[in-house]
Structures are given as structure tokens and as C-alpha cells.
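Take a look at this single chain, the form predicted alone, given in C-alpha cells.
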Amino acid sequence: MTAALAGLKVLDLSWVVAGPLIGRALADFGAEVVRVESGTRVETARLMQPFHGGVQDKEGSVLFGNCNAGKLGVTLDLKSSSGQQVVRDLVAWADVVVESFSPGQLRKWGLDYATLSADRPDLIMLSTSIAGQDGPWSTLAGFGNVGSSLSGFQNLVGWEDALPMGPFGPYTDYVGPRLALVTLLAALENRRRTGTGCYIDVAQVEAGVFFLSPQVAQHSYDGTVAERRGNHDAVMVPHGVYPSAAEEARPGRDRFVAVVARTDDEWSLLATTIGRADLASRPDLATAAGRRDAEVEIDDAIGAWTSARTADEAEQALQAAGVAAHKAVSTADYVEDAQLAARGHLVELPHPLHGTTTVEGPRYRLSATPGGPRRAAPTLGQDNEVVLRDLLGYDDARIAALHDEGALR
């Protein structure tokens, strides 16, 4: 069976995360990608939790083995001139590049995007920053906490009566790269129509604005500012996030359940269900509105009957009625969800250091073309002579001269 990407060969110039999840859908695919790295200044997520057996190794990360799985690997010191030639070397080889370094830096090296395609009209490019190539915040350096942070998203997170709080992590990390893929694959189908290829500027403050649409839109509309709001919501009531019983199988740790009526209908099943019959009939809180009036004492209602109940119980009675209703999962509760496992969505690779290793399939599931990762990600310099022999064409002379010269490093 051929994959959906067969053929498409990738030069990844990326590093941490926005950049390298974008290589890694494409290598889930079939797409060959050559991932370039320095094994001087190691990049970011080699350095980040967690890691194989706890202890921090540049070798060991699970973020980057995610980001990076189905990837060749190649180290090369891109300051040195012999170090650029070979990235200009695996630009001719390439169909696509993708890279995230700081705006302006592979000009300065002649290896932007005006400097490459002038021999190549059909490269596609595709630069991912914080902010995007131009503008007065082009320069501006950080990661997906700074980004999501610029988009609105760190200010709306928290409780209405206490500092913001922020999503978890660096959210748009994780959102930029979902619509640079979608652009990506339409500027690889507008090159197979016309020949010709494209520059793909993907700012990861805008990507994270485009979540927000809603909000942007009112305040357009009427100036409106949104404003945290907890748990709740603004349209749906109830809408929140319920304490539960302890779980012999972990103690001490506070386990929850996310609960919500998005009718008016499942409010009436809702209050039906945990015993409060008394609430389902009452007029008052037969509408939305009527409801956010009183919801303080909804949620004390439906946090006293979660309360004495496991996570696990009060979710699977709430389904069962037709509320929408799930635990709040743990990392242990996501390796042992049964909807994931039935996806196989963690998959275990072998690995070279530590046997083996576990990464995420692909977020996409294609009927006659399924893709997944092919192997775990490169070790520093793992593949140095394959890509420099084998892709490259390189004579033994040539390679030995890049290494005594300190370009693969």
C-alpha cells in the first residue's frame, strides 16, 4: 500500500515544537524527512521533561522523540560555510522546507526563501516565529507561553476573582501547527497543478487569534472585553468542573468530573439524575438565564451528589442518562483510556539508548492511505552518512572533509 505522501522529501530546519509537529505529520504519511540539528547548541526540546528514567539526557527527552519520530537526523554547524553549502545541497534535494528560526536569521546566511527559490521556482517554504516575519513584533523571541500569551488565551484562563492563570503549556505551539499543515498540503496541490511553489509565513499569535474568533468578533461588534470566567460558561448552564470521591487506587490525590447541560432538556435529566427533582421542575431554572441567576446553587447541588461519588461512577451514571459528562483525566487515566487504545493512538518503537519508546500516532485517520510513525526519532548525528551518502550523493572524501572541518556537529 502506498502512503498518502510517498515521494514528498522534507527538509526540517525547525526546533522545539511548532516547527518539528508539522515534519512529523508529514513523516507519519510517508514523507521523507530530514531533520537538521545542532549537537553543540542542542536545541530546546532535547532538554525538556519528560525523560527515559527521570533523569534529564539530551538523548532521552519524550517531547522531542514525539515531535521528531519518522525523521532522519542529521547534525551540521549552520555557521560554518561548509555546514550551509550542505543545507543548500539538501534544499535541491527537497520538495518542502520548513524552518522556525528567528526572523531574519537564514538571511543572514543566504538561505532565505528569496536567495533559495531564485534556482528553485518550485521550492515551497514554510517559516514558523511567534509573530510572523515582519511587523514591529517580528523580532520578538520566545515560546508558545509568549505566544498564546499575545493571542488573548493567557488572559482569559483562571478565576473571575483571582490572577490569570493560562492554558496549560505553550499553547500555540500545538495550534499553529495544525493550520500550517492544512496550507502546506494546498500549496503542495497548487504546485501540482502549476509548477510553481510558495513562501508560507505562519505567525503562531495569529493561528492562536483564530480560536478566538467568537470573542473578537463581539468585541468588534460591541466592544465587549472578555473576561475569565472559571469554569463556567457563557452560553451553557451548568458548566463545570466537580469535585469527586477518593479512589482506593489513588490516594491522596483530588479527583474531579466535568459536567454540562447544553439544553435545556439535559439540565432536566441532569438535575433528574443526581436527585433533584426539585430543581428539574422549578420554572425558574427552566432556561439558561434562569439558571446563570442561580448558579451558585446549582453547582453546590451537583458538587454534593459528584462528591459522593468516583469520578468513574458519577461520568458513567451522567452518560448514562445522555448528560455530557467525563472525569477529569490523569496522565494515568490517558494511558489507560480505552477510546485511545482502541485508535491506537500510543504507539511503542524501538529505540537505540533505551529499547524501547512510546509516541503518539498520527491525529488523522485515512481509510485506504493509513499512516503512523515508521521509527523512533533520530538520535544526535544518527544519520549523518545516510543522508550525506545516500541522498546526497557524497564520496567518502567529501564527507571525511566535513567532518575534519567540525561541520557535523
Contents of the next structure:
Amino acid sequence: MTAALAGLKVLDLSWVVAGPLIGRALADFGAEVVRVESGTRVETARLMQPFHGGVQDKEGSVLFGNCNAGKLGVTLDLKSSSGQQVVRDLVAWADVVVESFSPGQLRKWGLDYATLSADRPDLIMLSTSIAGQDGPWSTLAGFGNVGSSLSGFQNLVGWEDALPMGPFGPYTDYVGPRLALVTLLAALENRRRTGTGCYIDVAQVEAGVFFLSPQVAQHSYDGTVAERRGNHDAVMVPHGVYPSAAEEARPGRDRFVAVVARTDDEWSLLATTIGRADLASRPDLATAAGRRDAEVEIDDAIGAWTSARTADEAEQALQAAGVAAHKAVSTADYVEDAQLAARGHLVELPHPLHGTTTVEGPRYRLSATPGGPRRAAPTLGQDNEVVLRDLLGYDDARIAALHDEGALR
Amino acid sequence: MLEHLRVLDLTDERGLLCGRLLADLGADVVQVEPFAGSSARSAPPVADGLAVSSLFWETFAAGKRGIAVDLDDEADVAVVRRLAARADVVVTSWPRDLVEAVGLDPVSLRAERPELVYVAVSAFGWEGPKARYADSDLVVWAAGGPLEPHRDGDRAPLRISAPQAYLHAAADAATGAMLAVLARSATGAGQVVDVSAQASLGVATLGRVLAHAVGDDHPEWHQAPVKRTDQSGSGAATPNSLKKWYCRDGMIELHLSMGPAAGTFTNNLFGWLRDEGAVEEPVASWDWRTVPDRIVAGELEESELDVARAAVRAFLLTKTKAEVLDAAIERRLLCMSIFDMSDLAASPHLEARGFWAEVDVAGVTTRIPGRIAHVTGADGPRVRRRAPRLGEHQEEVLRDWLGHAPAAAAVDLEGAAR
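Follow the form predicted alone with the form predicted in complex with the partner chain, if you could.
What follows is the entire complex, opening with the chain shown before.
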């Protein structure tokens, strides 16, 4: 069996989430990915929860583990000239370079695309940043909420009667890599056919706005400014997240189930399933517009029913009737979810410090050339020897010299 | 970059975005709709007076050509199968029962054409115990992980007010399609790509879905802590009400970060207040990198933090969103304007980057996001045409893909569309 990206060599100079997720996907499908980190200025994702055993440690973050599984790890001091020379050698080795430094930083080091591609016309390089490589916002400091605030998401999550809440975490970090990946793979296809590389500039803010294309287009069309609406939908009623009964297995944790009537017929099924045939037969509730006028009454009725059973019981009863419903899955539920388990979505990998670790599998199941993480994310500097000796062909003396002068930190 | 690829697009609103991405990258994407029109044409937002199609359709079907067929008519379905026999990629998000009933399923189509890449986007996956679950954006958001931890105080978990779950899945489907296309160049064979929206959302939880598996069920994610100062810089552990501030024309996201890692940003903020005479001593000269230690040592009271917050609150009320953004760039502040759709439309940055494409929507020139990425050195992604009207390219698609317009094809769309 041939892996989809067998033979592809990738140099990953990115950090935190948006950049590393790109190389993670490439590694899953057969690419050899070398991830460069600083051993002294520890990469932010290593300091972010969740941690193995709940203990903060730079080798314990499963966020880092999920973004970097399958890669080889090398530590370099990029401020040192010999560290930069190693990067130049890695570029000569690589087909693809992914980076997420502040725009302009690589130019200062002479590692920008124009310089690197001068004698490598087949090189593909992808830069990912908050706002892009040029334009008035390109020098923005890039903390997570910046992308979701400037792309409009921060304003579009929250209750109608409360302050905007914003999405969970740095939302554009989840969006940018998806657009980056498809563009990068198209560039690989283009290179396969033409022999020519290219430079790709992905901006998280723009990726975020792209995921709000209908809303921003509506503003252009008729001036409408989209507003947050809690869990309500523009069309479907009811459409909400309802409390369910406490569970012994999850002490102290509030439980919820999402319930939606997609059509008038499904509303009738929903009302009947929750023992409210009276609501199902009421003519004023036969249409979504009518139900919207009675939303509080309907939500109370659903909530009364869901509160009297577990989220699982509610989900199963409603789905059995053909009504869209699912419990709000917690991290503990995620491990037990039958559908995710059937897909083999969570993958256990051996880990040098923790025995085993767990990461997500690929988001695309390929029938003939399936992908998946082949090893846990590297510990700091874990593969320095392999990368320098086997990939770059450095001899022992050269590696020792790099070590002695501190270039491998 | 993908001008050589033909994509037959059998999606509804669940998978519509996939073909848009491939079309932006150059592929020839043909959207197939039932005579009644794709359900994506009525996926919100639908503008008043825009009878034909929603803005969801007009944006995410842009770049495609379109044909319409009667899925109850065997001759029409046979035409779709013949188009599939000329396609490099078929992508669908129609229900599995439907594509199997009409013989447009992966087994049937790949039996005729082993080189075909068949991509299926669904809520939970092509098979498995929940594959036939009734689905919606909110239900998938609940099943995939991002809903549960996201609460404003004691209220129920919140979704994003613009549906997102299937956009993640459809974008992943485009990547899956390209992986299979690249594999085909080595093996000569196509394959099936199965994308589950539920599984796509795991990476939208910042690793939370993995926590229990590694023994980290930290209660602090569920409820913001009250006792400990948040030193993360991101404000992740700070209550929402302490991070939102009013300015002259809207709201600002600002977390007064403190501690050795992120206190510098708050020092920069108070530098701005000092320059404009908006804060008095001793608060004006605090070093926010040491504030947590000084609180622990008893040198500072929590109530003194309120004095600092009050100064910031009064100051920001005199500033606009645009002024705050400019200052954030100039002075390196962790302080961000909360933009709405009108702010995006007016953004000088997006304008300077050539982000927008203009398309005709029912006679109105409408700006839509036009750059999924900026490419130099190759023909990069861009919007190549507006979204198709129902059955708009019937004859030309049959001619281009099949070499002629077969008599059996139901090309009488003038009547059918009504």
C-alpha cells in the first residue's frame, strides 16, 4: 500500500495550533515532517492544557500532542547563525516549508521565500499568521482571541440579552488550517504536473471571515448586520440545548441535550415523544412561525421532559422517533461515544514518558490509502540525532560542534 | 492549479462548501440539483425579497456550474451516472439512502470507474451506529465536542449563531479529496473518502475532547475560577464580564493580563492611558508582571484592581473600535475591537489585501469573501463565477463533459424549474 503523501518532505517551522495542525495532517498521510522548536523559548502549546494526569509539564500537553503526532522533533536556536544554517539545510532537504513567525521575521534571517526559492523553484512554502503577510493589520500581535474578534465570530456567540461571549477558544486556529491544507495540496498537485512551487499566505482573520461568507455577503447585499441569537435558529423552532438529569457517573457536572425540530412533521413527532400530544395537535404550533411566538412555552415543555431523564435517554428516545437530538458530549463522553469508537477516531500511541498517549485520528477516512498518526509527538529535541545525521548527513564532529556552541537549544 | 480536474458535486447545504474550495482552486465543478432546487438554496441567511436563493447558496456555490435533474426519472439519473464516469471526483452530502436508491453510491460509481475519487460528507460518517441519526448543525456541534464546555455562567452551553459544523466537514472533504487525487497519481486508483462532521469538530475544542483519555478532567474548564488570578494572557480563565468593555461605538475584548508572561501587554495598555492623562498614580506605574506576586504578598488588595479597571473603562468609552485597533497594533496591546459585519465590510486591511470578490446576486453587485489563501508563483484561488441559477449550464455541461447533449437528458428546464 502506498501512502497518499509517501516521499513528501516537510519542514515545519510553525508553532501553537494553526500551523502545526497542517503538518500533522501531512504526517498522517505519509509525509516525513520535521518540526523545529526552540528548546529555551518553549512553544506555547506545550504549556496549554489538557495535560497528562492534569499536571502542567512541557512534555505533558495533549494539545501539543494532537497537533504534532507523527513528526520528528528537533530543537534549534534560530537566533544563532549556525542554527539558521541548519534550517537552510533542512529547506534544501524539504519539498514543503510551513511557518508561522510574525510577518517579516524570516526575511530578517534571510529565510524568506524569495531567498530560499532562488535556487529551488520547486519549493512550496506556506505562511500562516493572524492577518496575513501584508496590509495594515499584518503587524498585529497574534493572540487567539484576536482572530475571532476581527473576523466577526466574537460578536456572534452569546445570548440575546447578554454580552457577546465569543466562540470556544481561538476559533480561527481551527478554521485557518483547513483552508491552508486544501490550498497546499492543490499546490502539490500543481507541482507534480508543472515542476513549479509557489508561496501561500494564509490569514486566520480571512479564513474566519470566509466561514461567515453568507453573513458578510448579506451585509453587502442589503445592509443586514448579523446578530447573536443564543441557540436559536433563523428557521427551525424549537432549536435549543436543554438541561437533563444529573448522572451518578459524572458527579457535579451539569448535563445537557441538544434538540431540534427540522420540519413541521418532526415537531409533531417531538411533541408526541415528550408526551405532549396536546401541543402536537395545536394548530397555532403547526408552523415554525407559530412556534416561534410560543417559544418559551415550547422550550419549557421540552426542558421539563429532558430534565426528568438522562441526556442519553433523551437522545435515544428522540432519535428513535426520527427527531434530531444529541447529548452535549463532555470529554468523558467523547471516549465512550459509540460512533467515534466505530470510526477508530481516538488513537492510542506509545509515549516515552507517559507509557501511552491519546490523539485524534485523521478527519478524512480514505479507503485505499488510510492515514493515521504513526508515533506520538516528539519530546523536546527527541530526534536531533536522527534529523542531523540521517536526514542531513552531518557527521558526529559537526553535530558535537553544534551542540557545544548551543545551536541545538 | 486544479484546472485539469472535473468535480461532480452532489451536495446539499452539508457539503456545498467543498466544491466551492475546489472551484476556487481551478477545478471544473458541476453542481447537480434536483428539479425543485437544492435545499442549500434556502439555507439561511435568506435576504428579504431574495426569492430564489439564500446568501448561503450565493457564496458557497460560487465558482460552480449547475445542472438540474429529475431524480425520479431513470433517464436523468443515467445522465448523472455518465457525468460521474467522466469525473475525477464525485462529492456528495445527500443522504446515503438516497444515493443508494438511485445508484449514485460509491460502490456503483466506482465499479464503472475505478479511478474515481468518491467523497461522502455526513453528520456522523458513512457507517456506524449513528450513521442514520437525524442531524442538524446544533446536534452535530453537541456530538462533536465544542458545545459542552462553552457556557456563559450557569446557562446552557452555547453554539455559534451562524451554523458552522458542516463548514468544517466540507472543508475537510476538500482536503480528503485532494489526498485521494494525489494518491491516485501514484497508484492509478481512486478510492472512497468518508468525512464525519462529528469527527471534524474535535480539533475545534483546543484539545478538550482528549482530556479525559489522559486523566485530566479539570473542573476549571467548566466554570471560571474565582480565587486564582488568570496569568495565561489569553484570558481563558477570566469571567466573560471582565473581558468585555464598551467603547464609543461598540465593544472591546480586553483581558487585563498579569504575571511574568503576559503582564507586559497590560503595561503597554497603561502606557497609553498615561500618555493621555487617563490614569493616576500609583496605578499608573504598576508593573503588571509582578501584580500577582504583590497580591499574594498582601501589598495589593483586589479592590485596588477595581481602580485600575475603572480607569480603563472610562478611557475606552472615549475611543472608537478603529482607534483601539490602531493602538493595539502600534503599542502591542492584547486589546481587540469586537467587529460586526459592517466593520468587516469597511476594513481597510481586507480591502488592501484584495480579499473581496464581486458577484451578481439577483441584480445587486455583492461582495463575498474571495481569497481562501493568497498564492504567488501559481494561479491561486479566486472566485471565477457567481453561483449558478437552477439548471443554468445544462447544455454546455453535457456538451463539455459528454461531447454532446444526449436526447434523454431532461434539458427542458424552463418548464421543470417552475
